[in-house]
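This document opens with one chain alone, in structure tokens, the form predicted alone.
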Amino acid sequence: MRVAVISAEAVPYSKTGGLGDVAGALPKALRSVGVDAFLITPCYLQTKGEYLWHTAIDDLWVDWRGQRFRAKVFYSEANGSPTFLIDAPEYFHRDSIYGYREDYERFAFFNHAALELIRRLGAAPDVVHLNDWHCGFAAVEIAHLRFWESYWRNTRTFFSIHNLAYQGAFDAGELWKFGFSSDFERNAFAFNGHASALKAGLSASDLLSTVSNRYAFEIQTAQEGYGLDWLLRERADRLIGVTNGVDYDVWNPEKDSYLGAHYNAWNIEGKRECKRQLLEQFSLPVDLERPIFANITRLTAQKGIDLMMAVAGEILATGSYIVSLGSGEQKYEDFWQRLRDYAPNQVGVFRGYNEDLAHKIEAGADMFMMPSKFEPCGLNQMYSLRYGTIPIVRAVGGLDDTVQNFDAVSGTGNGFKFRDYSPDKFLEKIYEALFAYYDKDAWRKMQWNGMTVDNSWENAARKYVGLYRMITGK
């Protein structure tokens, strides 16, 4: 089976969040279970040259907005699978990956160029696996092309929703510029008086997936459907939840190259040294008996930062440390900085994203906080489980699917979770976690439960293969 994975970002070439991790890992995982998978993603200004092995195509001609546009394509296998990076400086050489008024045009071009590239690469794929709103354009284009070109006749589209909140909205009057002029195409994009690339992907794709079973249910409700719950209920028979996996070649405390000491579920001594190094990294007093609460995230309302703000003082009152890595809304960045200034011997803050530090935090922290308002899947809670760092989460989306509440009597469970979006409920679980932390046997049992669970990409890849077979008949 031949599968083309198309994504606006993919590790190690580009990343702003979980989409990058997933798209970077999935093609490699598919290949490990026998699928001929390859990845197509943009070549951004931020993409490191060391990942661009050679130029695969220097004359990818794309008919675009009435002109012939010349793009270049780089080749790499830095993520463990064949990857083609479309280089178009006019669209992709920007100071940041997203955040521009014409983002919809940038990714409409990327989709169109990706399909032209697929033609150049030879045989048509059995499945084109599209990711989030940035790829909704390709779903509509392939659905249209199947009626006119024999090349695409047997290709099926698989559309993964990573975050329904981002919908790629733009003026419907722009559609004709991108070649979408038929009634079918306009109707696929039409949403509340404008065009939505996400809605187009949901309407035109052969099968829909999202990144956890719980989230597949949640997005069919008015509360979490962002105005598209009606469409998702209409297509519920084609909507499947597949929980993301973890790339254990990258996130594994037994061989993580970012760590100064290594450990595993059977011998966890190295974690104590990682804790020492983390405290030193943030210039905090080295007291290995005091717990470290950690958070790595985009600082947005979705991530429950308001709850963390509400309970931070109570955490500090217990004598615990707090470390935070992330950037986002100014009010949240300012809060973490004020907290650091207030308690410089208990709080460590890094504004921005740093891959090295993210690994060090996962290894050195004792608890990981993810009190999200909504969370399609989440990856950090699964990284935390592998690293023996106990997640404290709100029971939504993939957090609910992957974290089991600890039961001290039976010794089952791998973390703590609460349901109501409330500081009091969050604080209850923080106190429960602290109580367990000082019971060394209970804590070690919980770490074992988390570190031995299999959240590998191979498991997820096999589920995807089953779904590909379902829509292709192979």
Ligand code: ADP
Contents of the next structure:
Amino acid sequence: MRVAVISAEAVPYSKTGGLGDVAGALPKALRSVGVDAFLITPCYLQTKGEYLWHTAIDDLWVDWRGQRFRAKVFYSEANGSPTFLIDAPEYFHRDSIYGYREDYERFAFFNHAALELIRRLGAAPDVVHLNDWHCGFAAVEIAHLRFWESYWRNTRTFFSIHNLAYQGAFDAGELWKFGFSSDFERNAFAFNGHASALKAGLSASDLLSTVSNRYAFEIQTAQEGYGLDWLLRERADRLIGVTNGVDYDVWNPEKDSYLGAHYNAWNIEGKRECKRQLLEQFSLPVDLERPIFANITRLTAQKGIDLMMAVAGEILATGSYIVSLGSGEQKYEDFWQRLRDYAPNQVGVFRGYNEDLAHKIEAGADMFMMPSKFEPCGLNQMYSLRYGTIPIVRAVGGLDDTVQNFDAVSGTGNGFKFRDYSPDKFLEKIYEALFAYYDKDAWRKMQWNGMTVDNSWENAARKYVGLYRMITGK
Ligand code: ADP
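Could you drop in the structure for the form predicted together with this ligand? We only have the form predicted alone so far.
After this comes the whole thing, all chains and molecules, with the earlier chain placed first.
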């Protein structure tokens, strides 16, 4: 089984969120269960030179907007699988990975170049695994090419939704520039008077998946479907939830190279040292008995920052610490900064993106807050489980699937979750968590339950292979 995974971001080459973690780890996981998987991703300005092992192709000629466009392709295995990085400075060497008016054109080019690259690499893949709106273009192109080029005849497309909220909308008048001119192609993109790359991927791919069972259900409702719920209901027999895995080579407190001390489920002593170092790093007074509530996220409304804002004062009133790492919307950045100014001995804030600190916070904190409005899968709650940091989450999407409420009597469960998007409900769980925190045996049991859960990629990879078999008949 030969599988090309295509993604706009992939760790360690690039990352803005969970998609990067997933796309970086999936090909390696697929290879470990016998799939001939390789990854195609852009080479950004942000991609570190040390990851570009050598030039694979110096002259990838791409027919693009009526011209011949020359791109370069680098090769690497820094993520544990063969990876091809498409280098087109005009599109990808920019100050940030996303956020430009013509993002749709940048990724339309990326998709088109990726298919050209696949041809150059030899045997046609059995499956092209596409991710999020950035890859919707390739779904349509392959569906079209299957009729015209024997090379693609047996290739099937698999489209994973990591976040339905990002749709890649643009003016449908642009489609012809990218070579999409047939009725079939235009219809695939058509959405609310615009073109949507996400809608194209959802309608033209052979099979759809999303990153948790619960989210697969939620996106078929008008409330969470972003106008596409009708299409997802129509294709419900082709939509399957596969919960993301955790790359335990990267997120594992036993050998995490970012940490000053190591620990595991059996011997958790090192976590105390990580906590001490974390408090010192944020210049907070070191009192190891007080709990640290943490949060690491893109600061957008999706992540329930409003709920955190509403309860932060109550948390501080209990004498606890709060530590926050993130960047995003100004009002949220301002809030964390104000909170820090208000209680400089209890609050630690880092504004920006910082991989090193993300690991240190997972290890040093006691509780992780994730009260998301919606959450396709969520990774940080799974990292928290492995690091013995108790997740307090809203019961939506992957958070609902991966966190079980702790029951002090039976000793079952690995965290706390609430359903209604309300500060009171969130606060109830925070108090419950605090109550458990001061009961050392209960806390240790809960940590054990979380740290021994197996959220490894292997389970997910096996599910994907089953689905690939279903569409290829192999
Ligand atoms: P999303 O993909 O919606 O951002 P996920 O929970 O699936 O949410 O994944 C987020 C990933 O991005 C996690 O690996 C998290 O640690 C990381 N992350 C988010 N913000 C930051 C930041 N400011 N610094 C470092 N890592 C971050």
